[in-house]
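In the block that follows, a single chain appears as structure tokens, in the form predicted alone.
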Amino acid sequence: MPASSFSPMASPKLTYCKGNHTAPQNHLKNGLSKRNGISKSLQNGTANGTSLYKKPFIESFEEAPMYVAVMTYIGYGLVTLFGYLRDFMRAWGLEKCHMAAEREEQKDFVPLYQDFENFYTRNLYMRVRDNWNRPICSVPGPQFDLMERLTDDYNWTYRYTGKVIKDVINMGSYNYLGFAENDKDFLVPVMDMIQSHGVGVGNSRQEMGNLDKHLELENLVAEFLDVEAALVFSMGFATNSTNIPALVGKGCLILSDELNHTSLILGSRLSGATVRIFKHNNMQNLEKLLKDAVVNGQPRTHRAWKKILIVIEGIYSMEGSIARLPEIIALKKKYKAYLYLDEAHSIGAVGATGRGVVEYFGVNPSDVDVLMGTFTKCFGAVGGYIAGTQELVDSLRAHSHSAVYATSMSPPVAEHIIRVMKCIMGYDGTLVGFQRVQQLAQNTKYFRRRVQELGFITYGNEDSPVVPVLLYMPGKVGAFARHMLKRKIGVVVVGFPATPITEARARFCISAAHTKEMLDAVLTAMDELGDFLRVKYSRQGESHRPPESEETNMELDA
């Protein structure tokens, strides 16, 4: 696709403001330069001696004490060398494997199973099994049911006993709007819509596949994004991976920050683009790449790169971070570059009415080329979007993969994404939308000033409603869940790979849905638990992760 089918650069016009911002250490180096057009860069947050923020940014990334990091790397050392010793008992018939494995038969074959790339799976993972892929049996709402099950083999399979654990707290659900629910009389467009439409559509928007529901929700989605257009896709996940490379090709540049989303990455990796990575907010790392990009050019060739894309995301789902939009907008204006903004968890859910990073920080939907969120949190349905101009809009919606050969949005979800909209936008005739992202915000304040109070340490911005806390150790993540889920709340924990070897943790995502009663009853439990585990490691100072101007810059070519 020809660089023009993106929205043309417009002119520096960002929302200039006066406040402090913290953490400057991550800020751009001082300088000036004539190359290319470049006038000057970015000193302490600012451009041209202005604030780039509206108020102060402030996230924190509390470093543990050195001994949970060693007592961390002992206790996964411990467990490798059990699984070998274990690993050892198999292989002699000691101990029964439950692991697939090649039939004797076909040992002459190229392996389908790769022993030790299962290693982890089968010793240590199977371990902790049980905290994850938990059966829910009712809408996932600020509390839910859960099956129960057992297991006799050490989580190697489960047996359902037929009870069922009522009313378990949910803090694990990305329902941040409490948008999944099943309020009778708040459900009866989308009733009428199975009634009118029924449920699939059998076809792609290309085809048979284009219905008048997603006409509209792609002018409303416009609307409350204040863009020209926009085009809806049935699954968030393959919004990005089938959307990138239709933006850029051989010959481009992706500039990825390095906690991007798996979806992110995939379709960075399909696009053929150069993709390098920068380091997580850094903001003097990202210019350092961009300064190299422009004037070296392509590798061997030095060539000019036909594009330059900066891939983020608005809040990050594993750190709870926000992305430094305003400072980032500014580079890429500075350096030409177009900019990719994945709003899958901050869409609804920061902004004073809900409509993301962007009103987040006050800037112009316009200086960001590419607007990309889902409806499967805040709006408690399925599927994505990818808004901006309607050049842009144009040519994915003919050079799209999803566009072209998906199967399209089914029309009750249309519909109930259709209604959450309106209700955000106040189009139903009430607040109750305004009021959920008033709650959210107030919901998140608090658990996260009651979480550092009790002495945890939690990474992330003040504002994210995603609130990871630092659990470290291997043995002390599953227990932390499964005590929680014995007092009724039900948490994600997160480990390794997924995360830093050392930076294990369980995940907290707050809804407005939740009571004041609710997130004192989880307060409360992770009190005593944090009491109990010992993983209480907050020194009550906040420490910044420091800025790293000389990284090992990463790149993959495809």
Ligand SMILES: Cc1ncc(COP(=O)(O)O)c(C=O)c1O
The other form holds:
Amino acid sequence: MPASSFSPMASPKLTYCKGNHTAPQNHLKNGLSKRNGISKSLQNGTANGTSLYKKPFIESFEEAPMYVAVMTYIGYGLVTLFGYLRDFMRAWGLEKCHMAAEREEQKDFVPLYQDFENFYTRNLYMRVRDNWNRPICSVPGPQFDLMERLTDDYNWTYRYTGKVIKDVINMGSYNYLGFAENDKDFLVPVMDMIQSHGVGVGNSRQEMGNLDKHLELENLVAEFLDVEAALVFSMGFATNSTNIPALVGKGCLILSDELNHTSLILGSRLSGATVRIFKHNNMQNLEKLLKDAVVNGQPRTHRAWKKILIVIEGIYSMEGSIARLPEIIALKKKYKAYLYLDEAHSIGAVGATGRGVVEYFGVNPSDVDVLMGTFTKCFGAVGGYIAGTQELVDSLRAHSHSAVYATSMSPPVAEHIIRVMKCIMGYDGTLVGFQRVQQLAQNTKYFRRRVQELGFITYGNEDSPVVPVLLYMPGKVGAFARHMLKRKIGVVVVGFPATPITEARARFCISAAHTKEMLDAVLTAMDELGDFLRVKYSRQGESHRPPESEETNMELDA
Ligand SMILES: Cc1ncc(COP(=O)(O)O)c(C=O)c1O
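Complement to the form predicted alone: the form predicted in complex with this ligand:
Then the entire complex follows, led off by the chain already shown.
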């Protein structure tokens, strides 16, 4: 790879490298540059000497101090040891056993579960289970109501007290634009739709379930995304899992980001194509796999792959990172691969007018072969879409299992999505949609900046409304969520196996509907709790910028 030029970025916190450098030397998993345990995404791809990025691309994945990693492992080690001890006591009848057990008359059967399979759930998750699956009993707006529940047996079972915890600030829903609301005026057309069409369609698109509302929505989605055509489905998950198999099959290669959503993974597996995983958002690794695929072809026969499909997401909902779309497009063009982009979390949430990462990076929508997205996040509804060329959509209309066999989208849901999309596009004659997109961007910037100032380690892109705050130790994760709830703030905490074992976190989802007062209340609570639990691990303040020669960058030929 030739020496490459580095395009300057505009953050005042960073110093920039302007000269030419040799190939990256100090790469971490995401092509990051690291100093003092702090890694920042510095590389900006270039093509023919010009930057592929129209604006700075800043992501941070600060590493925990060594003592935190050690304490986290010790923490897991201790609860695992206690787990073994308690399992031993349960086996000998010294402790009451709540877990499912094989029935006496089935003793001779091959056990359906191995005892160890649920070890983690039984002994680790059970200690903090009260922080998950709390039933809510209101619209998941910026605030919601929770049903109070208590446990008398250390989280094995719960009973409801009949009380409702009212007006809890909701920092966990994917309600990025605040359209998960029960505003009467907004819902009138949806209610009219129920009266005229009912709720269910009772058939698939290919048979008798094809309504004018579906076609209206598809035309609107195509217009919104500035592509030729679109096809909508009643479920986002199935949009991925049933359409990838309609696009690729045996003899094809899928290159999949390691952090892709399970619906993409299922679709890739169901397709029968060979799947290879590249490191998250790591362009060097992706290029290596592409190069290898083109040079060596299929295993054994060395025939060329029938198709190569790169599968990525726009915003990664566990890391808060944004796909390096311009570089991926340059790579896919260079190696003549196809690109499948899942915009579940990015459509509506980023881009000046909410058109997702395509707009965010200012790339041409036609450079993405398959645009996928869901209506469950920003649109406050349900369902998914695939958009792109007319040829692509026609083919999927005929071959996708969801289009052929699944019941089509409920008409009131289609109506709701149409209303929201028209609002975002300004077709309702107001600026409400546009203002919400702008508000989300502002709220995101404000919240991220303040959380970093408080000294927490956050992951991801500065423009991503998903803000993971790293807590690391399992005991602190549970305590954090409980104490936040006492202050009427609902947060989602995530740990292993959804994250690496040492990277448990709270994941904040910012919404345009959050007011500054709400965000400030959350920040005040975080500040107090951060000191109390000692989880302000960031050393950003102490960091030095890496010397210029250590900055990483890469060059792609167009
Ligand atoms: C990236 C991604 N794709 C697809 C889906 C599935 O979408 P849905 O929940 O609308 O079925 C999700 C769900 O969260 C997701 O995060």
